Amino acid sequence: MTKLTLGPIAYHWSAEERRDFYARIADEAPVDEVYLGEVICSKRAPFHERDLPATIERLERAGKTVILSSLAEVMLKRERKATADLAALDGPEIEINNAAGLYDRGRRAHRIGPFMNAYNEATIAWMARQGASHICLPGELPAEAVAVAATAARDLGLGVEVQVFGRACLAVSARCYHARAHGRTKDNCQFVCEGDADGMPLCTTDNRPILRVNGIQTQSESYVDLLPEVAQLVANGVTHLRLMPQAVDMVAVTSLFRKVLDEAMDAEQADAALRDCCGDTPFSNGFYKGQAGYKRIAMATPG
């Protein structure tokens, strides 16, 4: 059966919206797993790092699976460590998103997360071979690519995951440009990321907003939304389907994907309810359909 995910929290929102959210996540939101922990900025993880238990626990209590992720970017002594520390656990299950990840967990079970580059069959037979059980494909695989992935993945017993909903991560950076946006450096940025709970708008000299800044990560202005390709990612294997949290009403947007999932709402149908809970925020499916991916490319009308 496939299963729905919830991705971890890409942005610096506060303790407090945090907790809030995961409660609600925890009783309201029909996801199977839920990914937690800090996977941009090491500078973040200190303000929401000690209500992991507890978040751990609600979650898991309600029937949740919980994946701790790591950093993206492991530059420092502290995100070396913070790394190392993940990898020595043994429970939950960890998902690795940099290879600093992989010489710590050695060759024990471990997730590979979307950061990885886990682009065609080759690669994952490798990372089968240190130890995953599980991969999310890059996003910007197309259908036919995805298709390959997870017959390979599928074959080797492992896990297939795809982002279906929520903005895509184009880049991260060694600087911040959330930073240096607001005249401030790296090292002295007064966590001025927390403004921006949904990434900051980078437009065009024309003032059209084209990307999304998030710390070190450069992310698509459009929200990713395979809502409508559901079935065809079931049909060629996929196990998982991932959702980013963004500022919207995520209990409304998993509910919509568990129903198109369940074939209790007709995709169309959903898809335009999945509209109005984002607002103006524009869509796009455009790598996975194998061109542009800021583009909506809309379904071929059924034979």
Second form
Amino acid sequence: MTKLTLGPIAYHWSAEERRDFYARIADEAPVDEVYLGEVICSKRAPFHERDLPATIERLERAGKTVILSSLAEVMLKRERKATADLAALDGPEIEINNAAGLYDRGRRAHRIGPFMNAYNEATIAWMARQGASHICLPGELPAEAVAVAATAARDLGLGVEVQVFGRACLAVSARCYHARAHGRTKDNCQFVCEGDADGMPLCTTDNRPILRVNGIQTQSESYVDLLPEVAQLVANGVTHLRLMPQAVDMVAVTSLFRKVLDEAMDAEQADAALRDCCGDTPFSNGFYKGQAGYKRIAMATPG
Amino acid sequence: MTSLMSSAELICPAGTPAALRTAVDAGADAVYCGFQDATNARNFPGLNFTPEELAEAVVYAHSKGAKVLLALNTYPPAGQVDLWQHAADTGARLGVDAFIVADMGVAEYIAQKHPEVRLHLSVQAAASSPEAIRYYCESFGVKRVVLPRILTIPEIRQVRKEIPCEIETFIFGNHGLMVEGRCSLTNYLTGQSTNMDGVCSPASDVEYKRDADGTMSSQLAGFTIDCFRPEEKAGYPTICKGRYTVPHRSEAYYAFEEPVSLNLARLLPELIDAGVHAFKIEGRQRSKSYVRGVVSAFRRAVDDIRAGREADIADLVALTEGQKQTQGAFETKKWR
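Could you drop in the structure for the form predicted together with the partner chain? We only have the form predicted alone so far.
What follows is the whole complex; the chain from before opens it.
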């Protein structure tokens, strides 16, 4: 049975926004699993980590599986400590996004996050032998490679996850581009990223929207949308479909994916409804189609 | 620290057999190179080595006491692992002195099949903490880590104390902005992947367009990356060195970094003192004369420092004369 998951919030949403968001997810969103935790910037974590136990409890009471995701970049002392603390947990499950976490975790069970570069069957086999129970594939992997990786992972008894909705992560850096845009540095950022709930838009000099800045992360301007490809993903052995939280009605978004998975709505109709949920943001599936990531490639007409 | 100082090695780029000989003759302790395919992160047309060329290169380098490091530092997509494994087998057969790897599957293959050849961890693996580095050392027997260009010198000194392997740092050349091995910007615009294809802002997708008013725009796959007034020199359209607009600023700005190159010449003595074992000069895509100039200048500087003399830093600084240069993250946390 294919599962729908909600990825960790990439942005600096306030503690209150997060509480409201997860309360609604718990009550209304038809997702099976929810990833929590700060993945992008270690400076943000203190704002919301005290709410974590209550959020976990709320989601678990609603029947969701909760997984805690670790930081993608680990360099500073506080980042090393945060990673080690997470790796020491007995529960809930954890998703590791940096090799420092793999070191800290040892052979105890863990999930492999999208930042771990599990590009191929050899790497996946290695990770499985070290205790990985689940792999989230890199977002830029094309369909043929996804199929091979998913088969390999499933043969090893691993869950296999692919991002099917939300902005693609294109890069992370040691430098904070949100702070830079406001003439500050990472150390005195004053959390300017909080003002951009769906990332800060970058346009080319001829006014073409191109990228989004989220602190140290650079994201796609487009939302990845693999709703039309859901059936193929499932047929190719993908067990978990990940939706990344964006500043849109995520209950509506997750419901559309659920309906397609349950075959209660056809993909084309659902995709039109998804379009209506997402304002002017362009959709893309180029990475999955083996083309430029920003592109939206139409489904081949069946028959 | 004295023993470490005596071993500061100069690791030089070799995009072609001719550049390799040039680098070796100019005093490289080691050269790094790759095959003509997706197995390395400088998969550019006209660059890199056939197996026959690599065989000759190894013989030449070894005859002059220099080592050859083979870059296999991209990430094989599922279904294509064979290409990387064959490249490793070929490299081992030809007698390369080390493999530079990033992918865990590739690292494990070499550790199992060719345990006699040293493994270096590529900057593309983005191991930026003692724990991450120890993971690769303990898992695959990595002997040297190429550090991401994001640590300050005090941080490098601290890392050195906590890891069981040698450290190599970049010292000169292109200044990568993003965490290496985690960047899909090029793939987002062009459909060619830095991680899987070894391609960054490919020349085949580059176009320069002049408008009626004389402004020149540099484009990548049809996206304007930067725009230059008639009197400005148009730069190469690398996405992370482009100018963009944001809602709260009136003018386009370098959202990530200005088009600068890395030059750590002034920091060389401090880096040696911090325990850095080897210094990497970037630029496999560069010309022979560039390689000769840069390698010989750094050779003199390293020899001077090793011998306890004051190095002539001015020579090295002059190498980037006319271009903007930076010490990046190495000098101060304020870079972040």
